[in-house]
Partner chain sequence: MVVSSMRKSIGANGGSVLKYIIINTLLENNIESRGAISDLSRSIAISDVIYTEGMKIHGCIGCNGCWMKTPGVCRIKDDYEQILIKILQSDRIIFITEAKFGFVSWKMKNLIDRLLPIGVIYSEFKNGRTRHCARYKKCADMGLLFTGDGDAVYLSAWMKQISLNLCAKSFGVFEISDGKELCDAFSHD
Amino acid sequence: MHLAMISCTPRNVKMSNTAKIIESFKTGFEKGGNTTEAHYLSQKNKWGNIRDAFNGNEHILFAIPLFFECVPGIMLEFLETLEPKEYPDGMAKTKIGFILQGGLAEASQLRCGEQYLERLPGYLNCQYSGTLIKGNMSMVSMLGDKSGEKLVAPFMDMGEYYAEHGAFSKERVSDFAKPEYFSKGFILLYKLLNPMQRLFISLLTKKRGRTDSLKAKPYQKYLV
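Now give the single chain's structure, the form predicted on its own.
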């Protein structure tokens, strides 16, 4: 099987969590002799090639970061440039699957995006082959190569699974995506540790170039 993978993040490849997830997934997918090609919507000068990849392949996987229940605008912009596929015999053959990842750890936070993606292939006259969801991915690039690789390592197994089955099953997705919701005990512990977490985030973002307060609201003045 040959799989065309399309990264839908606006971030450049070097700083992209989605790109690292793609690489891990590819490693697993290719273990059985399958092949892949990876494309990045952040490289707008290559959109023509990405459209050709969409039109020329029967197995396509979109990898998407979820920004608080909204798919990236760059993905929606690219989708507007696509035409529904046509088939000589009228039977939809192309299968589209998705990897949907985000920073919030509970899988329930990604379910709204999953519901949108379930409908998307139909608009493009394609079959739906499932959505793999996983939260708590925001730290992949921030933690460095070694720790980041540990976070994305489970996607390698899912690459093997997708190569074998050609789709993501609901049961396997739910197991991979856990936790669906935090327990009451965990929520209480989280509240107790929140000051320490804020300190960690503050130091980490400062190291990455932040100059203002975490509480800053630079766009507040534009709100009516």
Given for the second form:
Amino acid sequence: MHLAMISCTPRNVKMSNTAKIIESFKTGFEKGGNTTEAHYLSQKNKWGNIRDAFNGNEHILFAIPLFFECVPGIMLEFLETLEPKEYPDGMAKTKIGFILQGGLAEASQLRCGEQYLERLPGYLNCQYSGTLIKGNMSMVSMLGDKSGEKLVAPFMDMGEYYAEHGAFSKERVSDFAKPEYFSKGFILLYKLLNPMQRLFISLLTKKRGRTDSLKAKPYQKYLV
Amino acid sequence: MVVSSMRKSIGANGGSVLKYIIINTLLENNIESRGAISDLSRSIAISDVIYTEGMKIHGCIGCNGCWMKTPGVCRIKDDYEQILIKILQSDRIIFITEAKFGFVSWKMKNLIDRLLPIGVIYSEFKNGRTRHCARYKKCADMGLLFTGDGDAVYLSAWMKQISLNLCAKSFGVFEISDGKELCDAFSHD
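Starting from the form predicted on its own above, please write out the structure of the form predicted together with the partner chain.
To see the whole picture, the full complex is given below, headed by that same chain.
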């Protein structure tokens, strides 16, 4: 199977969590002789080639960061340049799968976006082959190459799984994406450890050139 | 940028009333949009109508600079900042947009995505789920009117979620011809 993968993040490839997920997924998918091609919507000068990839392939995977509970504006902008696919026999052949990743850890944070993606292939006259969701991915780039690679490593297995089954099953995805919600015990622990997490973020961002308090209110002067 | 100050947010007795703004990605001369705004302005005091067509508004580039480098300030320098200030100053926002593929247009989603500086990077638990903390004490409640290929059920669920994330309230999503229903939702609050 040949899979055209399209990264839908506006972030540049080098700093992109989504691109790192694609790399890991690709390694698993290509085991056993499958092939892939990767495209990046952040490279707007290549949208013509990406449209060709969409139109010329029967297996497509969009990899997406969650922006405000759904897909980023850049993905919608690209989609609006596409025409629904046409088939000589009228039967939709192209299968579209998705990887949807977000910063907050619970799978429940990604369900609203997943619902949209379930409907999207129909608008393009394509078939839906599932959405792989995963939270806690915002740290991939922040933690650096080595620790970041550990976070995206599980996507390799899912690449292998997708190559074998041609789709993501709901059950497998839920298992991969868990927890759906945190337990009460975890929430209590989180509240206890939250000051330490905040200190870590504060120190990390200060080291990287933060200019103001993380809770700064720069537009407060306009609010009277 | 076209900003029309339609009516001052001052009540008849001189007291302040809720400040409504409209953020509209449709053209100013769009007939449906003009009709909807005319209907809305009969029921609520709209202080500003912002037509984004012709404004220079880039999509969020996902750099997280507004959380980690220059907290609260987007690093993209374009016409969006004036919209963000209007949003922060308002009590209720009505988004008007064309819909595509069952969802809002990319132009509207770009506007929503750029709301990120309203939150902070820190998170907390609210109703059993993690949420990013709000940067300011209040965020405007919101409703949406759409024209075209929109899935009102999905859009309503989506707007409810983003409102929760912004510590705000959703007044629902309606077809542009049903602006009165949005007014009813406002008035029943």
